[in-house]
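First, one chain by itself: the form predicted on its own, in structure tokens.
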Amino acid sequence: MTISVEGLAALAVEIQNGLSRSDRFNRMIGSIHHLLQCDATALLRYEAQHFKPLATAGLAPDVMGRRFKIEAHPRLEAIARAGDVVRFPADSDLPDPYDGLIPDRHELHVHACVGLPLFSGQNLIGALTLDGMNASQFDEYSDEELRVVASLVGSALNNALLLEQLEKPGYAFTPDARQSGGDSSEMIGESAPMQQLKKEITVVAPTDLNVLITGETGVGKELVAQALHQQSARAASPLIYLNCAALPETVAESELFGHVKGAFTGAVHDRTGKFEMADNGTLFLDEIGELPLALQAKLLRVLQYGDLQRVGEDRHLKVDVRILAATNRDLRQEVADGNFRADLYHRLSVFPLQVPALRERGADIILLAGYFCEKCRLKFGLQHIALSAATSNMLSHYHWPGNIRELEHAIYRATIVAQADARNGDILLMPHHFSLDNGAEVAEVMPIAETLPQQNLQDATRDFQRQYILRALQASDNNWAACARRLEMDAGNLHRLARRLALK
């Protein structure tokens, strides 16, 4: 079977019509997945030696959270370097990054794989990967036909990335913004609370306003600070970090403002303080609520007048520093209790940012689990790490009191436990590999695992999806669009799933 001219024309029209939509990448990949009859399809963006999934079809949800370092994935590296269609033989000994990540398949390994690099001019901007369980699944598609598909998708991806930049505030757009990805401050997540947080970061980052970042322990406040700095005009200058909770009161002033030789016993040479180090850049004061009251007054002076004194020195130094502060305390209450200066609080909280707890982020839990699975795979030198359907369900429903940090540690511990059962470096994380809540098994805190149904996992999963969608639809007054928003799904994907589950 070849790709018809009508099919290619319909694909081109569908891609271009979808460019202005927020779900542009999902529409794009859905059209390709249907046209080429793949078992799994992925649209990847290339940034700083990594491939980042923009949209997938037929793959586990956690794939969207994974970041594929090309030097760690031989097939993706081959696609990145090829410059043309890449067909991997069914018996290729190169590990496939999606092995074990196609749901409802008993086979772990993908059998057919085609990679299409995507270009803007001579620059690699992404890749389209086509995978199938049948070894000869794509044999009847000619290279020329696949090149046409790659050309259409590459052009559409380039236009979509430009539109994505133009939809941001004007001051956030730079001509080379698309080349600056791959940094360690990326915040994984597409839930409504995270979309709002990212929007607020984009708004305040280019200003010089002080920002107070609040949220529970382990939610990722330091990542927010890094994003604020990297999106600011100070990005070329240093971001200096100081944990106020770890400062002994006897040296705290020296850490912040520096000291001169002989200022106190043990001061055998001049020392530059964190404020001087951050001059023309950003100073991130983590756990600001732990700063002693005496130091709060001195910090306030620096914020008010922009000058400081080293310990033991009369001379004043001028500094230009933007302050980002973070705390897991309620500083308003701390002010009321007399533990924090009200004037300093108002200076710091010019633009407050609240980082949501992980339990409030819905499907982001699985994206983050996928992200940590890939990090864990690299750390331990494993072939593949996948999450079983039951594990994904349990992780999604656990309350995560320790937030993202707890999830990361849970994935690492589970991987170590699972290695005892692993074969050839292939890890499938199951519920019994996890131990949370001070040693309590996840299955013990999850009601769904208390009794096992008398049916296989695939049928049980479909029954659960069917009932869950019906309840969401009923709560949405039988409006499918509202139901999709409630479930945080693309409407098209929900319609397809509903048909597959015989709900439509």
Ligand SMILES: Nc1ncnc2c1ncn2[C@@H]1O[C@H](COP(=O)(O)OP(=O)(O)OP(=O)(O)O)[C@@H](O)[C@H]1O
Second form
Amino acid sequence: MTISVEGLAALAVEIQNGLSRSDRFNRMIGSIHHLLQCDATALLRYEAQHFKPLATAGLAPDVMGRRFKIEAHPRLEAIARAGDVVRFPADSDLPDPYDGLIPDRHELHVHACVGLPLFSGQNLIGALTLDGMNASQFDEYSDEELRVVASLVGSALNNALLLEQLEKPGYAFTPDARQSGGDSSEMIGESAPMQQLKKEITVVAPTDLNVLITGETGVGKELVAQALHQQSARAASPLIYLNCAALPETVAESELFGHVKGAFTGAVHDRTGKFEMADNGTLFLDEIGELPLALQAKLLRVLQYGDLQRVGEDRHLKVDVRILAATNRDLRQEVADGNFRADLYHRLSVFPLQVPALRERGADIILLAGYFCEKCRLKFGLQHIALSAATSNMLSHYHWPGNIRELEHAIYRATIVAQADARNGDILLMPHHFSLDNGAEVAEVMPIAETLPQQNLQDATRDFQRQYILRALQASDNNWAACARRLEMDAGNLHRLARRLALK
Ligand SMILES: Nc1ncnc2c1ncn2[C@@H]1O[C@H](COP(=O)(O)OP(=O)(O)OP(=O)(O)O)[C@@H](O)[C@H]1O
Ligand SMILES: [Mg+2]
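Could you output the structure for the form predicted in complex with this ligand, given that the previous block was the form predicted on its own?
Full complex below, order starting with the chain above.
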């Protein structure tokens, strides 16, 4: 069997098909997966020493959230270095980055594996990986044929990357302008609320408006502040961080505005305040809701007039600072309660950005879980960390009061627990490795596979439906219409089902 010319032609046409970028990549990978009869296929983008999945077929959904650091994955490193088709011997000892990530197969020891590096001119821009369960299944494809596939996919990827750069507001177009950093401040998430947030960031970042970032604890407000700064014209100047909650009132003023030697007992040197440090750049005032009222007045004056005085000095200093502020409090309520100045609130919230809670981000939960699995794997030097199907299910339905920070900690903790019963660094995270807030309640729904046949299928299914609906209802504040939307059901059908299950 070789690759048919018709197949290649169809692929070439498919690649040109418009629609959205992710859709195009998904269709492209779908065609390749089918054309080459792979069991797992992935298109990866190369950026700052990492491979980042753009589309996959035959792999667990959390793979899309993983960022593969090249030096930590010998196979990917080999592909990145090769400059041409790489065929790994079926019995290769090199660990496969997808081991444990092909649904229903937790081991992938002997298999066919081919990597195709993708180039734009001399530059590596990505890779295509092909995995098959049958050790010899790619032998029939000649290097020549695989190169044709690689060059089709490579040019499609290159076009997509160039378009993406052109569409970025505020960026000068140079082929080398691709950001590096690889990067700890990437905002993972493709859900509708995240796409909306990213769009708003892109719109407001290049303006000089102050931004108030709100959202529950752990949703990623700090990352939003970093993104705003990085996408602004001030990106080359510093982003200065100040946590207002950690400021004792007595030192707060000199922290913000600086002081001169002798201004007060203990002021033995001149000191530059955060405002001055942030001159021409951005000042990020985290937990702004905790700022004492007296300082709010002083902050307001700087925002109004753009000048400040160091403590103990008469001279006024002019500063040009953009303010980003964040809080997990309801600042409007704080204003109503008299804890926060209304005039300052209005100055800061010229452009409010609300960061959505994790429970509202749907499939992002699994992307983020994958992202943290990969980070955790690196940190602990483990071979693999994969999520069992029951675990993915459990994580997807948990309500995450601590949001992304809680998810990150949950993955780390579960990995430590799971290490006890793992062999050779191969970790499969199961529901019982987690101790989520209402773990007991979650556990009764999820590990169906572990409590096999005590009931017939119909009763078990009804039980599951009952609990699942109750959970969704709870997460929707007992609003049946919202619950139906969450379950992607017609409200009338949900109503009937709920009656049949004796929930109504
Ligand atoms: N979209 C995301 N992708 C990847 N990591 C994220 C994302 N959002 C948040 N994180 C990570 O989750 C953790 C918590 O985020 P962050 O500190 O920004 O939360 P926060 O909103 O400032 O919370 P708090 O109000 O408690 O200060 C950080 O480690 C951050 O890197
Ligand atoms: Mg924070």
